[in-house]
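Listed next as structure tokens is one chain, alone, in the form predicted on its own.
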Amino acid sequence: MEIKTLIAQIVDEAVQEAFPGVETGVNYEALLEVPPDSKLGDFAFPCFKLSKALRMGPPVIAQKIAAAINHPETCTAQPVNGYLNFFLNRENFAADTLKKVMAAPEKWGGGQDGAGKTVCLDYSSINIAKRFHIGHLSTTMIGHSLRRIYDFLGWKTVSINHLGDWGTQFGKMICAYKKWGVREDVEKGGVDEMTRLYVRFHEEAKEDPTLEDEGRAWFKKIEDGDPEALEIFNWFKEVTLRDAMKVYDILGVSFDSYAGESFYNDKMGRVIDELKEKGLLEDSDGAKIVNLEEYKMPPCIIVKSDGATIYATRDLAAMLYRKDTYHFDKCLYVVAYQQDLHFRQCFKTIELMGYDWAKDLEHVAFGMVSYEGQTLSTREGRVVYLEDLLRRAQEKALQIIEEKNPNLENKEEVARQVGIGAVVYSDLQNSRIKDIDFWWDRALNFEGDTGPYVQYTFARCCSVLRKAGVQTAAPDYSALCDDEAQYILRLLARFPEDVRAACRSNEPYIITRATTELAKAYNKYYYEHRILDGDEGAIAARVQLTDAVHCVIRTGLYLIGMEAPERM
């Protein structure tokens, strides 16, 4: 149990003993504070909040509660001016925390909370025949991190890359390829060559509008299952995924399913039929819609006036398919906040269809990404391709390593870990809904709230452990009663709750912040205490503390999708 929770429980029991039969209606844990000066205690409870329920002054309440507390193995309580100040039994707290962490260090913070449950995660969802750019970073890394967090807590995870592989543009691409393309050029040039052909199509179509009709005709062939059209279409997908895999491999990201929009082309009939049967489908100027005016939303268009379906139809089909196939307990959509209305419409439509699992569908929204103060715009040429960004990150990290530690072994490998980690950290260091402005000098800084800083702290822990060697003496936990060590211990004890909070809110940044705070606390401890000096028992205790920090930082980095280099 996290120490704050345990103290809140002690307060609750003491209140019940001191004031039997009185219901205070107070959340004791929420009211616990950390005093600005450790001389005032490790935690403090303000008794003012109980005055109304107990009908007496805070100083008297504090004295009565203190008299009812008898937990010397955990803490002592002192009443001071209406506050109840708690002083931990620091030695016991150190021993208890470290023994728990080191019992299974790789699993500390994890659990079986989600045992027997399944979560589907829809993220990254790249577009066929388009390069992977920095705008895809957030959906990819938030989704990847959430997958690891849910896994760590015992959930069965199903990661889905819902490919954008449907629409008239693919007919236009086939038309362009048939007129001007060479198979060997596409194989060699990949997405860049397909993009060149697509751009040429639009340039040529300005002079010859009949090309647009040819493009639509080729897309109709895809819809109708024409063998040649499908062969080229599927080949385009293979080439795109081959290019995308280079980026996914660099990031350590993988998926269980690449079923995109086209996969649901033959599954939309069920959606339309069910909506008709349940009286939810209405005519509106030739289109078929679900009226959501009662819920203060525009209608959810199911079939356009020209008879074509849209991505809402395919998303509804995907929701039904995923429930039938994976029997999920949660289905998360890691998609930019601009799609909020779309998902609210789809979720409400599923609810109106009578499916109570609509409540298990969740849009995990995130903000916009800009690059060094510039918003991204494909039309204006302000595009930062992710493969280029990651390559440059590694090059810059290598330059820094050459300056700071030119004799480091495996410099290129460490530069890869640090450079990629810097990009990932910058994406996951704040609440996902906040916009991100990526700057090189911030991302690759070795000081402050950055990926390299946390990785360097991990490497520092590894260095201390190498120097310490195997400890044979029994740890003397009285050596860990100073404020710096106790703060580290509190962060270690709190880590399991941080993981669960990240899972509950689908916010990886909670783990990023917790890991960064632990790194800062350890660096402060490192500078103020001589870890390998003193008697053997004290050294053993400080080394065990270092080992615990090293294990938890590694776990934290792993959960947000970063690697932990042992030397930097």
Second form
Amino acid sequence: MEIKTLIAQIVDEAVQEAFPGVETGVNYEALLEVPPDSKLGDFAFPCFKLSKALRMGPPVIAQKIAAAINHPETCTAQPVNGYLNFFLNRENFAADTLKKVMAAPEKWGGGQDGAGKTVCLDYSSINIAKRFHIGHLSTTMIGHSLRRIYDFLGWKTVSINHLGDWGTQFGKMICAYKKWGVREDVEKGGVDEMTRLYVRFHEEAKEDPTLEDEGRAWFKKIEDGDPEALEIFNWFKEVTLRDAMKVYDILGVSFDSYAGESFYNDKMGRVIDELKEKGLLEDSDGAKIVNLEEYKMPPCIIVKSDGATIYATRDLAAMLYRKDTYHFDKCLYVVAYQQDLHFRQCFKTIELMGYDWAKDLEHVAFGMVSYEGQTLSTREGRVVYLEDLLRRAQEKALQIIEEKNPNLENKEEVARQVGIGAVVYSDLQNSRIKDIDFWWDRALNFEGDTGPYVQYTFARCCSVLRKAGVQTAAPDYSALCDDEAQYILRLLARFPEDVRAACRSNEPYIITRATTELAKAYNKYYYEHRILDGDEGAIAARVQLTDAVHCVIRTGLYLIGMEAPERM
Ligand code: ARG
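Could the form predicted together with ligand ARG be given as well, to go with the form predicted on its own?
Full assembly next; the chain just shown is listed first.
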């Protein structure tokens, strides 16, 4: 339990004892303040809010409550005017916190909250025959982080890459390949070569409109399961995934399932039949739709007038399939906020079908990425490919290491961890709905709120621990009563609550912030205290504090998908 919660409980009990039977209706924890100067106490409780219910002046109330408090092991309380000032028993707080953290340091913050529950996470979900660009970074990293967070809290997680592998463009691409393509070129050039063929198709189709018909015919062949069409299409998919895998490997991302849009080809009949049966399907200019007017949304189109199904039909089929297959308690869609309407339409349709688990579907939306002040646009050729970005990040990190620490062992490996970490950190630094503007200077700075800063602090802890060696003396926790150590201890104590808050709101940045705050607090401590000086017991306590910080930073970094180099 967080120390603030504990103090609030103590106040609550004391009020009940001092004023039996009175309902104050007050949230004690919300009222607890942190005084600007720790000489005034670690916490302060203003008694003004109780005046009305207790019909007494705040100073008297403060005195009566203080008299009813008897928890010297946790804190003492002093009434000062209308305030109740709390002084923690700092030594006990240090001992308690560190004992709890160090009992299983790598598990601190985790738990079994989600035991027996399953969460499906749909993220990354890239499109076949397109290169992985930085527009897909957020979905990939937010999803990856959430998966780790849910795992850490005992959920069973199913990570799904809902590939965009369906659409008429694939017919055109096959057509172009059959006309002008060379197998080896596609094998070698990968997605770039497919794009080249696709662009050529459009250019030539301007001259020769019959190409469009040929493209459509090839798409029809894929739909009908023609062996040649399928063979080429599946091979395109393989080649795209091979390229994407390189990026996933660099980022440490993996998936349990790659069932994408085409996987649902034979599963949409059920959606259509069920909608019909339940009286939800309406005809509209030849198309079949679910009318959502009542919910102030445009209709959810299920079958277009030409008989084709759409993105939404596939998502509805996927929802039913995932529920049947994984029996999820939650199904998250980590997708850009532009698709908000799409998901609201799908979720509402599932609800109208009578499925109460519609409430377990959630769109985890995020904002746009721009690059050094420029919005990205495929059409205008302003794209930043993820592979290039990650490569440059590693190069730049290596440059910095060459300047700062040229004798470092495994420079390349550390540059990889730092460069990738810088990119990941800047992606998960703020609330996901905020747009992100990526700047190299900002991301790779070793000062301030950056990935390298947190990693550097971690390496600093490792270095202190190496120097300290094994401590044989019993820790003397009275050495950890200063403000700086106490602040670290509070952050450590509340880390489990941060992890839960991140999970509840599907917001990895809560962990990014908590971890950064811990790093800052430790650096402050490091500059103001001599960790390895003084008597053995004091050293042992400060080393233990360092050890706890080191474990929790590592966990925090892991949860947002970053690595923690031991030397930098
Ligand atoms: N492939 C889509 C895109 O890149 C995202 C798919 C998201 N997942 C889903 N189940 N609709 O925009």
